[in-house]
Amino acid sequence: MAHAAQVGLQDATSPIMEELIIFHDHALMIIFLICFLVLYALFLTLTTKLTNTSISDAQEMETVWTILPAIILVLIALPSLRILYMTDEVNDPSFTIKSIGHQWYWTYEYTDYGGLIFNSYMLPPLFLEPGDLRLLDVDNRVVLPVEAPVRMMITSQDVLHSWAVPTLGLKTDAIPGRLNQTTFTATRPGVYYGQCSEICGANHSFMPIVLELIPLKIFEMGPVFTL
């Protein structure tokens, strides 16, 4: 999860996360060249004492700023693009859960476990643990295995929504009447928090997600969940 004064993103708990990051690097390494690019060509304009006025026309110097930005844009939307299909691809997932929003709680259904069904509501500051973290603890955690793959079906109940959990990766809007779905593999187990990214309403920052991630042979034994 985040930590005081953290300047980057998340670390990565799944491999979308892992190619975001990276996506991340590579778009800012490209907006560092241009904005030294410009400023140094300022500093150029601003310092010199040569002057022409004589010059009506530049051919090569326009074609070269022409490619180049279209050049960049490539570079930037072919991996833009990649990550995309990735993000919206579903590989036979090992199971599903749907997840749906309501003002201001998540309902949780695991439709390969029986039609379990439980409610996770944020954990009032009265109820607090040592440990436990202040707006993002909830009574019932999502308990999942890592190293396979998770489908996430996302719907809402009243308003929109979205369930967020950056360290995996995920954002998804959950829409009245349309079920919206996303896939993720968690790489290592851990506790990983979220919260709801859609403005929902005055309770909006009190819908947190929490996933707790757990071996696969340790889930294979029985889902565990903290019920």
Given for the second form:
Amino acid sequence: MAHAAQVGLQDATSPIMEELIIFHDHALMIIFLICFLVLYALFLTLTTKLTNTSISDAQEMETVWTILPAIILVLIALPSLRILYMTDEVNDPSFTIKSIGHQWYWTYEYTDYGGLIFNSYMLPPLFLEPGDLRLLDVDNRVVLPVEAPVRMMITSQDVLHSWAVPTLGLKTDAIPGRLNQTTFTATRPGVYYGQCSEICGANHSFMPIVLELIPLKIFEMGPVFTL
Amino acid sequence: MAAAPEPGEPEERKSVKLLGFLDVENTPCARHSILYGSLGSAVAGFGHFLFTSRIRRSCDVGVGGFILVTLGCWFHCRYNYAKQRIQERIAREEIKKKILYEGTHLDPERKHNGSSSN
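Switch from the form predicted alone, shown above, to the form predicted in complex with the partner chain and output its structure.
Next comes the full complex, and the chain you just saw is listed first.
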């Protein structure tokens, strides 16, 4: 989860998120250099003694400031498209879970093995145990295996919601009447938090998502099915 | 960015953010590129001034040199970093496979030794 006043991305828990962090660093370096250039140009503008107001021709400069931004955009677009297509790769998921958004909780269905269905409500502040996270912890977590490709089918029963877990690089809209799919492979065990990311009413901020990722060996023993 | 480091993990360095957003300490290759860019900028700018004695133009050359050298170092370092990550991933997978298959009929070393003795 994010720590207080965190601005940057959370550490990656999936290969896609690792790639997104790398791309983010790349884009940030380009942005830094552009900002540096613009600040320098501003400095020159503010400190020049030149007062020529009849400049009418600057072909070379106009060529440069047309071609250069195009090159910069290509440098940013190529890695971006690479990741975009990477997220759509079919990787033969071994496990499918349905996530249904409601106002204001999530329902999860584990239909691969029997018919386990449960709701996941945010823990109200009065019900928090010491060590629980306010506005983030839920009564029933989504328990999933590590290092196994998982398919999430996301939809909604009423209004728009969005199922997001930043550390996995996931954000998928839950749209009523539509089934959206996202896949991921977690690389390390732990408890990971997310929050609804599409405005959905009064308690939009109070329907978090909690994933508990456990080793595959332990997952196969069936702890998730003993609710 | 992350929680407090666990015992045995390397500590996250204190973040130094250029222009308020570029964390050069915790972004791989950033510090290396900025330092070499600064050196390139100083060399280019000062060298231009020595030859031409034009201050303003030398500053322009310095800034241009900074941008070009930083970008060049950045791409070079990131390319090597990506190659290193791929090699680490391959090594990790191979170690996992070796642990899983050693001594079994699926052991690739056994297959290789078998074919070379034939």
